[in-house]
Amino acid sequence: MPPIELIPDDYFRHFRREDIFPDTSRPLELDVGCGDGTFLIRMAQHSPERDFLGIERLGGRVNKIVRDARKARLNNVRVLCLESAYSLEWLLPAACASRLHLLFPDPWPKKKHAARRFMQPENLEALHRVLVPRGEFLFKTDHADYFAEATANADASPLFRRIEWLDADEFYPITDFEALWLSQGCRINSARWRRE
């Protein structure tokens, strides 16, 4: 079984597509800020014909994903322990992913911290860079203010065009955070864009 954790030999060199998975003909999906890997693992189990790369900066979470992927004997999962912005802006190859999932990122709810939110124009450029033409960007949050700001930024960008959310019958598992917020009666907001 190939290694699950993707450890760059040089953090200052762009990855090539084959550095992530050797078969570059298979679609690649990115789970940005993948947390404990609940979504990542379930997607990989459901779609063995696709490859999945999770990006997570916390080592304990990455270790859990590695254990879970090995236990499930998944050959279509890799995880990168690194900051999401750096990975998208620099490390990952351009036009490598057919889909990118940004699910329940830290909303930085205090007004003075709002500039730290991931859905800023410079990060939208990085998302655009790694997606293939007509690739999809899917976003979910329970935080209404963050959702309003994020969708305003993405909708105003010429890099993306908003499209309808997924059909109700399409497989899209909930994350660990989504399960928590749903159990507390929170409303989940979702949006989907296509790369222009």
Ligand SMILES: C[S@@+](CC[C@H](N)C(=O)[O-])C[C@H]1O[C@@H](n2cnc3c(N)ncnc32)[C@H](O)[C@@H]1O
Second form
Amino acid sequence: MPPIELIPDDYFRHFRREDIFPDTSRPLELDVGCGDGTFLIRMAQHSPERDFLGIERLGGRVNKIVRDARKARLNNVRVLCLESAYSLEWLLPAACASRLHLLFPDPWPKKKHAARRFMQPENLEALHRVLVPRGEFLFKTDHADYFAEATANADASPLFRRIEWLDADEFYPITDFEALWLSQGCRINSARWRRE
Ligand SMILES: C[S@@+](CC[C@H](N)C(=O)[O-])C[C@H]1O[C@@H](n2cnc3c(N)ncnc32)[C@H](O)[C@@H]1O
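Having seen the form predicted on its own, could you give me the form predicted in complex with the named molecule?
Let's see the whole complex now, leading with the same chain.
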């Protein structure tokens, strides 16, 4: 089994598609800010014909994903311990991913911190960069203000076109944070766009 943690030889060199997974004909999905990786691992178990790359800045969470993926003997999961905007803007190859999941990103609820939210117009360009044409961007948050701001930005962008959320019978496991918010009775907001 190749190593599950993807450690760049050189953080200033662009990855090639084959640096992530050697068989570049298989669809690749990105889970940005993947946390403890429950969603990532379950998706990889459910779809052995696709490859999954998680991006997470906290080393402890990355280590847990490595342990879980090894235990489940998954060879279609890799995880990168790195800042997500840098990964999407610079490190990952353009047009490498068929789907990108941004699930419960840190909401930065205070007004003075709102500029730290991931869904800023410049990051939309980075999301667009890594998706293949007609690739999909899926977003979920429990935070109503963040959802309103993020959907307004993405809906106004010529880079993306909003499409319906997934059919109810399509496999899409809940994430660790989603389970937490659901247990507290929070409303979950979801949106999906196609890359233009
Ligand atoms: C609220 S948690 C959600 C985790 C997971 N997606 C879920 O739904 O359970 C947000 C995650 O994004 C990670 N994160 C936040 N900012 C990041 C950044 N700039 N680069 C990479 N990871 C980041 C955090 O460390 C955390 O694990």
